[in-house]
Amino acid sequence: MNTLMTRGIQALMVAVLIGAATFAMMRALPGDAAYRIAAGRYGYDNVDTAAADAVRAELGLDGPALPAFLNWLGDLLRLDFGHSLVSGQPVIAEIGHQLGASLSLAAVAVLLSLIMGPPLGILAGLRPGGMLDRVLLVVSTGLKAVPQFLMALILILILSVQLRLLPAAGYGAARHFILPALALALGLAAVNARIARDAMARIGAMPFYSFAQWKGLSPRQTLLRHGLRNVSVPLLTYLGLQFVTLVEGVVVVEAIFGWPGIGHALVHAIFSRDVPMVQGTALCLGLGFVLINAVIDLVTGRIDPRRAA
């Protein structure tokens, strides 16, 4: 009950937090808000002087900025998200549909992660200073310090451009979520490979992992029993850390391969002067990260052994 009533006011925090960052910035961007709202509207070709000069008397963009954000506070306080400056839409719809396609890849992302880091980790931390370990943290290393825009370059290059294997962009089938889920996961992997790793390594050398083998289980047992509860829980915590990483990386992913996620939208709405879309989609994501750390607290607190004595 107190990590739920602890999330719940960090959630409060997030959203006055955000949307105050949020409408500031967007307020400060230079240029002319008007214009760039007609030219999300109508396209660029399409908008003259009198388009902006119509967009800026309905939209009222010249008025105080404290009032318009008091506004915003209160239709937040009755959960509506406003309209979108530029298609008229409901926040709240539009993102609806853009953060199912994000879930989806943000989801194929880290199950992809969890396939390949942690099972390598576990085996590497068996045999500390073998092989793998050794090779594992010469990849690791270099896996981690590729930009996840960078890492989604070169997959579209080898993969697509040179065997023309894979789609460069795209959304709809299967095989789109391959190229965008590569590029998020394998940085991903290789911290959850690292993580999984040092734990495992900690774990074995520890007077209870000795004693359940010596007690007679085989090696697969004490793993199975004793090894994978342990390592689970540095784990799972990171990986409510990893939801930082994971987001910033779809927010540029989703922009190279015409992700149609939130991260694409957000783009877009920074473009637009779409604030409404811009507080709507930050908060959302904020949000998120405060859902994602309770989920966490609450999942560790059921598997650590520690806790559980």
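Each form is matched to the other, and the largest set of C-alpha atoms that superpose within 1.5 Å is called the rigid core. Numbering follows the first chain given and starts at 1. The shown structure was predicted, so the numbers you read here are calculated from the model rather than taken from an experiment. Compared with the form predicted in complex with the partner chain:
- Once the cores line up, the CA of residue 256 ends up less than 2 angstroms apart between these two forms.
- Residue 52: CA moves 2 Å or more between these two forms after rigid-core fitting.
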Contents of the next structure:
Amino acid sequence: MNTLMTRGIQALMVAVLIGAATFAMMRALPGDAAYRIAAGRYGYDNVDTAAADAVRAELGLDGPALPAFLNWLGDLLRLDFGHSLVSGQPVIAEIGHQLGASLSLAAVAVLLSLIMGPPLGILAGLRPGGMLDRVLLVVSTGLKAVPQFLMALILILILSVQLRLLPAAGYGAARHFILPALALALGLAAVNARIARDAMARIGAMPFYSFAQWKGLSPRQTLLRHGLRNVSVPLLTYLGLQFVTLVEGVVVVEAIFGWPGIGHALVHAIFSRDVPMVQGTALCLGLGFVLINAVIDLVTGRIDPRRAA
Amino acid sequence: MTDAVMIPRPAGLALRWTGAALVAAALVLALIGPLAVPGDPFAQSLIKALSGPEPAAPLGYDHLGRSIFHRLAAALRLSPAIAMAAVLTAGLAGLGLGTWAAARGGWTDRILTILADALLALPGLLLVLIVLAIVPGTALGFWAGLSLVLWVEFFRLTRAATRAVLASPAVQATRLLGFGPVYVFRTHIWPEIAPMMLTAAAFGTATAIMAIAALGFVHVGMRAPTPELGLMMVELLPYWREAPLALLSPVIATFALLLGLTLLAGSRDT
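If the one shown is the form predicted alone, what is the structure of the form predicted in complex with the partner chain?
Entire complex below, previous chain first.
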């Protein structure tokens, strides 16, 4: 229960931090926010003082800072994000649209990385110093140094510009998933493989592992019964921490491939200073991290009961 | 968790030297390149747009007829300079706050840890984007945002190591002998955390350079005509067929720089 408490406090702090950051953003915007919002709503040609005053009165942009901030936080904690300053739609509805697209992309990417990384890492870890281990070290170090946007660029150049195999952008069909998911998955797989390899090498060198083989289990049985479960604990923990990397990747990769997800929306919202949308999307991402890590805490506690105690 | 899976490898030192050489090569290109071949990263000559290498422009010209060599050199000065300033600020803040939290314990420790944990849950790029929207000036915004993101790692490392050191009998003996906190820090804590700090600094610099390039690439970072790695790539992407070398130069430079920093940091998986 203690870990859940910690995660709960973390979630609360995330909300307060995002509230403070977006409030500062609102206050620090250069120029009169009312004019900016009015321009976003009615188009640049239709902005006049009356429109700006109407926006100012509607959103309460005047007034002292502290009550406004507390008000702001109160709304945030009641999950009342208000309406997008640009489209006028409720923020919750907009996020609901985009979250699905992002989640499916992230899920495909994680799945792909799990198919590629850990099996190779475990094979390499079974024979530390072997051929596969050395090749994997070089490949994963190289892949880790390639940021996701660069990976996306390279994949687009090779697979869609030169070979014309896949579409460079778009959304809807299954083949649109391949490039963005691959751009995210390769970097994740590089890290997954290293973690699986290190964990496997560490566990393979432990006395209990040799004992399992000595008592007559085949290498296969030893791996399945005694290896995998131990390897999965650090792997899952890292997967939770990688979620932040994944989200960063999603923000950039969605912007590159024109994916209609939450990251794309966030970049646009920041660009057009749509503070309620920034707040909603940022909170969604931050709380997502906390939630996923809370689940992973529980699952690793189940897999390895020694940690829960 | 992080250092539990460390297994020392004999190849580690050679890899570190390779990394240092790669970073040094990028810095030499950035600092000495423009001295060897004088030129202006902003001067345009539309007649030469997308034409190949020549003595005055060893990497050819971009779509506006600007020398790619000089733009690349300027970009390789800009990002590492911002990154190193941010890492320095973040390192000092993390070091100070981490030692403070570990030494004071109690509520100081608890509040700082909660703050760090909450920041850890937010994607770094997101924080940088928000700070960029608040702080006037892109370079200043990147510095502030990246410092805000990067101090957490330094804080966590320092705090964990310092707590362990402060609880050791050696520190207790030092205190009983009457030495002050400055002495304890210098002789006991710093030697313990210095190697970790170097690793974290190399990783932090790589993260910062990546972030600047990534945001530049999606048009929300540095503004044109500033020569910046990500911005150069996205500008030259449409001309890939006409001038592949033009696009490959910033791509290879970025990759070499990041690979060098990762290798320099050593084999710690994050």
